[in-house]
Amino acid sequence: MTAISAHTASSPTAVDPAALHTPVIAWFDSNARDLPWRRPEAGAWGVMVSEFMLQQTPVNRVLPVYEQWLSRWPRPADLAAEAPGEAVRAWGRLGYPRRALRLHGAAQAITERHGGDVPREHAQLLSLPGIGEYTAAAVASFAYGQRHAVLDTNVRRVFARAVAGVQYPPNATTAAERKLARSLLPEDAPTAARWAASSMELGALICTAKNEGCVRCPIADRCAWRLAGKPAYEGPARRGQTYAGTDRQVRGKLLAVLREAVAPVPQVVLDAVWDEPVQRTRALDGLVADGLVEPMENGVYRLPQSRA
């Protein structure tokens, strides 16, 4: 039996949630980073933009792009009025550029269906293009102070260690993790929203994937993993990310040329980006299929101009 199956996240009764809430929230109050999307002036749109950008991208890379984005498009309607290619261009090198198209689509839907205001209701958020369960819960919690379980990688790791007693959570979020997260939520909405932000920050700064800072952790004395002697992870192999030589790298190089261009780009210019023609063609075809690039007549390409 692996460590994951021996210590499942489906047994929340072993933990007193209040014993976690108080020290973690107090730690957050004293140690939280001053991030622009946490400030009141960010509003729900600022929170939503940050959540799209922060998926699989570290804070230090997001910050300059976020500031430029909100300066250019302070409201959803401002972004919706632009061509989707401008969102892709402004996304820069954050990676996973389909997020830019999804955020543009969400801005259009917010403008058309909700009068330009990010909706408050979880179900309405979930109905927006590009919004999944995590993002809907995060916006409802962080922007509107509602009571939702917000499960990102950092929170899942904190819960895996503190409660389940394992080093890492499963590769994909499980029903047991969601059940545990709901069981740990404070009853009142403002405290629940604070708990969501606090547990996420704890995972980002202290309970990190490597070189965890247990000596600085506010719940080290009640962490199941630490108290068990920090048993090594025994679950399925954890996925690693490679970049060099992959189609992702080729796609990034092609998009970089198109982002910098002020006019449509000829095929011959894109051909110079990558020597291997089969991979280059596959990457370009993928960008077209994903709606990130528009082919035009005479073998030239541009960022997408057509609105959904």
Given for the second form:
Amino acid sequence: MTAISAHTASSPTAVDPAALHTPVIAWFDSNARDLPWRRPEAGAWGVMVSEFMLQQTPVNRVLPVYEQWLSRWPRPADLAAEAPGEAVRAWGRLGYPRRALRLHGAAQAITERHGGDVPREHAQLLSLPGIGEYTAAAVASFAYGQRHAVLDTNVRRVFARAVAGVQYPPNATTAAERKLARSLLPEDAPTAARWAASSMELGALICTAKNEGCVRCPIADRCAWRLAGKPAYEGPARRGQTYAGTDRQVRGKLLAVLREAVAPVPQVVLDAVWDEPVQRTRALDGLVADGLVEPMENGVYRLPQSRA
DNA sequence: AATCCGTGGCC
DNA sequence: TGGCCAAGGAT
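Next up, the form predicted in complex with the DNA. The previous block was the form predicted alone.
Now the full complex is given, and it begins with the chain already shown.
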């Protein structure tokens, strides 16, 4: 096949959805990981907790924390009854601790507005704190078997390569990607949900950002990117993630002290984590503004006890 | 739309 | 060694 015809074949309108569904779903049936949130006993709450934890955090680091959370808070109301600081503490070192606060807030909303059950409607899920377009679709699809385009970084990369013929998807999800995802969605809901999980798993295990495993890929023979000779990424520089010396690092150090503390922490102890006073103060103020830290009297701090 | 928000493993 | 990457969301 020439480069020209490979390019033609990469046109989204030329894709036969069924030609992708069948081999990818068959591959998933034999190769899916046995993750706890995929087991029936996880329920919608388990799926939802896992989705919060998996936002920007690898599976292997989520696993032990997920088990602790579901054991301690088996239903949304159990978490809602806790102080938000307990959620932040139990979040441990998963990163982005605002997710813990949002998950706690979502549990409160579910308890107060939805009778304690994770809502089934996409719009209702979307209205909960910490749930955006991706997570709403993921919960509706994985927990309730509904038909939604589930566009996470894995699926977007699979589509970019297999269909668009490029190495990486755009920085932010585009209207074209949503349209493509909808056009590839199987008609019946159970198959659509299976397809969502399958295409995501393919991106996570085979069609990875680096060291992609094309030799094990069930659709390698029709992947536009591979057929085009795997051209290198061309386009705007992808977003970097500098960390050392940033406010995020300082916030992380401050919150780590508060997570480990069994009693409220004097400011002098927090001051020891970072030398530069202006940045240190800005970071602590930011944590307070975000509701992750609660100032007490006399310059003492703790994880939030008040119900937001 | 561009930035901010943690943490740790990997090559 | 250090940039890159990991099932995003909020502003």
